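Below sits a lone chain in structure tokens, taken as the form predicted on its own.
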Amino acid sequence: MSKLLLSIFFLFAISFSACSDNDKLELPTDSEQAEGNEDSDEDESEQPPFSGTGRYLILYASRSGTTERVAQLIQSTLNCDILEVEPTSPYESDYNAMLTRAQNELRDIGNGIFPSIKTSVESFENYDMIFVGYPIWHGHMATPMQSFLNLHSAKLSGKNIALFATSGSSGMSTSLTEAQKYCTNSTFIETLHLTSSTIPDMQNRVTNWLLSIGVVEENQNTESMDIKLTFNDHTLTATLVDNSSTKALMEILAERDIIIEMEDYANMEKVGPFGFSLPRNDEQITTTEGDLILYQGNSFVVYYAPNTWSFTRLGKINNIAQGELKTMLGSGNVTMRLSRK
């Protein structure tokens, strides 16, 4: 669960809850799909680097995970306060329902009437920078990102403000002309846009990105998410995900190196008993090639063919050409060495 972490006592009206990570992007639908098309990005990296004292917070919306883990790998690196701006009725589960609120509450705010939020801040003051992360639905900030900003344009003025958004391939153009219409006196950062193809190279990106605004140093020491993986004379290199499975994961590995014996299940992935368990981070996550799960808390899987389930994301095997993954791994059993890189 992810837990605010403030050194002081602020007045801050506020209800914290954490989702479960999820790799489904908030609202990836067709038509969103068709107005990223045509909503380019090219110059959403034209904004100036921060320069500030380290005193941060993250805002976020997110409805299915995505953007909360974004939010978390920042907060993560930076050791910094965060906080979830939340709906005052929580969103449907049901996708079609949700897509037609979305749409209900996105026509409303263009005649100015913004639905209700339980989340407020007091006061920015202690912060030199907010950083504020949100989904696109249908091109635009998500309504309940666009509310609070329009709640705290005030108290947001003279405030240095970096923007973080997921998509299915929406641009975030216009999500970055909303948030400038809300927070007129505010400066606005370099942003950092994931889509749905490049959500796999999460740690990468944010890292990148934290280190091309200046909020943390190249030669800063950040801990290593890196695994090697070792089989049929094969080796190679898997990045992380950040959660508290890698965590427990990385710390066995920092001790020994961990071998599992693993089989081919239903030609769509390699699995094998770590022979422990890990705390578990389910969600329901549509497989990609490469991706490494954690399956009931004590089993590790390889995919190297879609499939759709509730379990635990770990990481992504890097730099795999498409159909590469199940050649190398062949038909049959396979014993793999997980070590740290």
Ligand SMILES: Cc1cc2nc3c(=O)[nH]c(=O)nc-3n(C[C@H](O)[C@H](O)[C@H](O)COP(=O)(O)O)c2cc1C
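Heads up, when I say rigid core I mean the largest set of C-alphas that superpose within 1.5 Å between the two forms. Since we're looking at a predicted model, the values are computed, not measured. Residue numbers count along the first chain shown, from 1. First, how it differs from the form predicted in complex with the ligand.
- Annotation: Cα of Glu269 displaced by at least 2 Å between these two forms, core superposition.
- Annotation: Cα of Gly65 displaced by less than 2 Å between these two forms, core superposition.
- After superposition on the rigid core, displacement of the C-alpha of Thr239 between these two forms amounts to 2 Å or more.
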Contents of the next structure:
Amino acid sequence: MSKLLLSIFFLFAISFSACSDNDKLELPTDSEQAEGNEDSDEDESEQPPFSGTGRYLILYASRSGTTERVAQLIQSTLNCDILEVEPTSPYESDYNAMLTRAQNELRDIGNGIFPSIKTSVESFENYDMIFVGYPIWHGHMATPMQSFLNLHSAKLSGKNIALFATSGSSGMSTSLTEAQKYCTNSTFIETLHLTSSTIPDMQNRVTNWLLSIGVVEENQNTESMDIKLTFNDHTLTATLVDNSSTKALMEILAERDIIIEMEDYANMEKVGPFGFSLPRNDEQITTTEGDLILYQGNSFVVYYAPNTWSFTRLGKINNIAQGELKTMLGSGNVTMRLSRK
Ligand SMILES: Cc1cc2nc3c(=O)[nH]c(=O)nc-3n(C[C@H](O)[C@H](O)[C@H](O)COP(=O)(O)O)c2cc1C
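Following the display of the form predicted on its own, present the structure of the form predicted in complex with the ligand.
Let us now look at the entire complex, which starts with that chain.
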């Protein structure tokens, strides 16, 4: 990612010096225009074209952050370049206004007029595979991504494209057809689709998808970040996030199980001392049920209700129904055994 930031910085630096030296100098975005955007009056790119390097590139559009979370999960697994495709005119914050705008834009696209976007990519040459993520709007691929694919179809020729989409419940097959229409010479591989009922299982779904399309190997699989929690008569699994805290924890778990005496606190968590310290990666977090947290670098916390605080995310318990964890944990103390799965 540092390469990506550097290249963006470099391109911004070029754009600034170009403007100050001679404001007629243009950024090299015009190749995009030449590729036939019907909405050429409006589509002066506001951002310099992206030119990253790496095996994989993740492109995503996201209005409310769900597709972005999927994109970030893929990015953290593959440690690759990532770029948001943004509309020139910001998304409507009002949902109903957004519904109407999307409907109008989809109608315009049907008439060959594409809404303007401010994102462009110089070249995909270095990439083996391009991940393209978007929400489903009115059964279709969200319009900014349609504009992007339409503008970049020639450059995407011969490339492998992996589509991923999120929606409330609608399928993504129409959007696959749309992508194939724009990128006639690209190869589309198996897609990933998450709906509101499968989004809570995002981590597993993404991992399994990346495995099945062959971009991660079994031994790279985040399954190796899975742990077992045993308490009362229950055994649950949890998937740890990838940070220096969980790496240190996994190293200890490779040697031995960890047993923690946990107390109930404030009717929202069980908390107990690890008996050792782990590296901290504190950030402001609002917890949800099943979150595993490192508190002050030395305490293990299992949340069954929300709390907002600055602490380190360790992971999340898999496959629990709403309210189930609280019942399993009970109201009193628990002895928790952590072990490698
Ligand atoms: C304009 C608009 C249209 C939508 N149309 C659909 C739809 O047809 N079917 C559906 O299941 N969800 C629909 N949704 C819900 C989104 O697809 C879903 O919330 C998605 O996960 C949002 O992704 P994002 O947070 O990355 O923007 C729509 C949302 C918006 C804003």
